[in-house]
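One chain comes next, on its own, written as structure tokens: the form predicted on its own.
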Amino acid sequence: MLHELEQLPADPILGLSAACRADPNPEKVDLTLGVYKDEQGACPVFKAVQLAQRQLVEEEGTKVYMAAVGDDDFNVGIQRLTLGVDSSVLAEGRVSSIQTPGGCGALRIGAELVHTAAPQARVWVSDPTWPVHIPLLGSVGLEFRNYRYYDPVTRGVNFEAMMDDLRGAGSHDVVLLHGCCHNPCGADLGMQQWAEVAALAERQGFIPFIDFAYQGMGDGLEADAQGLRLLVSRLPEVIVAASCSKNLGLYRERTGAAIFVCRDAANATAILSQSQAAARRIYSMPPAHGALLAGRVLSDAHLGSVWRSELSTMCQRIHRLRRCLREALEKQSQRNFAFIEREKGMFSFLGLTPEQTRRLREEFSVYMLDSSRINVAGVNAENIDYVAQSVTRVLAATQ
């Protein structure tokens, strides 16, 4: 039976990252994989996480399974972080959450509940979106529709087209939104646009499903959550897939949460039971280590303060990298790259063709996706001029 299966092509992102690692060129630059890197090109461990880990190692007395819902401190902390400490829906008991294996697990749990509630539901996804959204949500049997989002001409959100498309979303549909730091384009909605999305959801009855993987890496923890919180304040039901991979650096620990804002407290209890049943049939029990660390950081005043300071420094560095990359590209190419500085988070499209990105890889060992999506955090003081020079040479050769 198994011998009949064919070999699949490499994942488009992971495959390119592997090719970069194998490249012998000492000047190679990896702008593919979506992880934060410091000036030395390493993905660092937060000091707050290191402190929490030392405490956990000293105090942990068992490795027994966690409850299906996960760590209490983590669930409380992630709800408050995402929705706000003073959130009215928290005070009303309208929220339930379940710890998941990363943001991917949260997306899958959300999809499971949507399919259980409405098997005919359609999921509306932005064009473009993170490629893994489709297999994660679609593997439960949900249908997809695209809505226009990014305009490659203006290098921003095509909001009029987006709203025009979403007028086709109905009361048994889900609209997948990027809460901040859109992956892959970096172009985010403004608050007035979030308000218009909320009004459309009120009129048409669709449920926003928000992928919230980068809180704190755009404009800061509170600012990045404002759009999400606006929807929560106005709508009876919202689903959030939260991740601690980026803003707590817990990538390999697979730490996330599926958060459900429900119509009332009784419904929140029912949804929690459905979430636990979905988890049981997919992965049974959640991984412990990362959530125990995150729960400590989110519940301890000192650890929380250390973490917030670290995250703020990381966010400021991303802003600085965007400015420096824009300046380097404009100096080398004499072209306008102002859009890079307007965008949020780690990702940006450079506006190159697939042929140009292949030339960058083959001739200069500068690795980015065929779409020209780059991870801005892969740039540093040592390689920024080389990246700008390489892009400029490819642009000049294909004019």
Given for the second form:
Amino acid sequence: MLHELEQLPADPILGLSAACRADPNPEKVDLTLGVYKDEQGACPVFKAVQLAQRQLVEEEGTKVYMAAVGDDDFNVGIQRLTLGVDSSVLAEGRVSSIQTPGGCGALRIGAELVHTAAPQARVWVSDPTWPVHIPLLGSVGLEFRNYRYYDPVTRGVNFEAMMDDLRGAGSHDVVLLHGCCHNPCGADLGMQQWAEVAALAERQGFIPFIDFAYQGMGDGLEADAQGLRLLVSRLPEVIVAASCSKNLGLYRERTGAAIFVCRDAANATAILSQSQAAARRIYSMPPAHGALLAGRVLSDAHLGSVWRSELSTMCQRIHRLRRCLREALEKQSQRNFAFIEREKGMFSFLGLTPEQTRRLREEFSVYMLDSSRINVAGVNAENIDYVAQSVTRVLAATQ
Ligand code: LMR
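Please could you give me the other form, the form predicted in complex with (2S)-2-hydroxybutanedioic acid (LMR), since above is the form predicted on its own?
The complete assembly is shown below, putting the previous chain first.
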């Protein structure tokens, strides 16, 4: 039976990242996968995480299964980090969360519950969105609708078109929103726009499902959560898929949480039982290591402050890189790249065609996604001029 299965094309992100690893050119530049890299091109372990890990290794007395809901310190910590320490929905007991294998696990658990509650529900996704959203949520059986989001002409959000499209979303629909640092375009909503989305959700009855994978990488932990918190303060139900891959650097430890803001405390308890049942039928219990580390960092004042300061350094570096990359590209090409500085987080669309990105790979070993999404954190002092020159040469050659 298995012999009938065909070879699939490579993953649009992981495939290009692997191709770059295999490229022998010493000048190659990897701007593909969304992982934070420092000036040396390394994706470092946070010091706070290393400290927590030493404690954990000393103290850990068992490797018995985690509870299906995961680690308590982690669940409390991630809820407070996401919703805010003084969140009224937390005080009212309207929140439940389950530790998941990464943000992907959280998206999947959220989709499972939506499908259980309303099998006909449609998921509205931004055009464009992270390509994995579609198979991840679609394999649960949910249908999709697109809403217009990024405007390649203005290099920003086409908010009017987005709202026009979302007027078609009803009370059995969920609208997938990027909480901050939109992946792939880096163009985020402003607070006034978040307020308009909240008002539309109130009127139309749809549930926001917020992919929150980059908290702290845009303007800081608190600033990045403002849009999400505004929705939570106004709406009866919100789902959040939180990830610690980027902001705690726990990528391979698969550490995330599905957080459900519910109508009332009784409903939050019911939803928790549903989340546990959904986890049990997919993977049973979450992995322990990452969440035990994150739980320590989030619950310990000293570790927490070491971590916040490291994260803030990363965030400032991304801001600096955005400015430097804009300057380098503008100097080389005499074109306007101001949008790079306006965007948030690690990603930006350079506005190249798939053919131009192919030439960049083949002629210069500069790797970005076919959509021309780059990971800004892959740029550093050593490669920035080479990246700007290569992009400029491909642009000039293909005009
Ligand atoms: C990305 O968009 O590059 C990251 O979220 C990593 C991934 O799994 O695709």
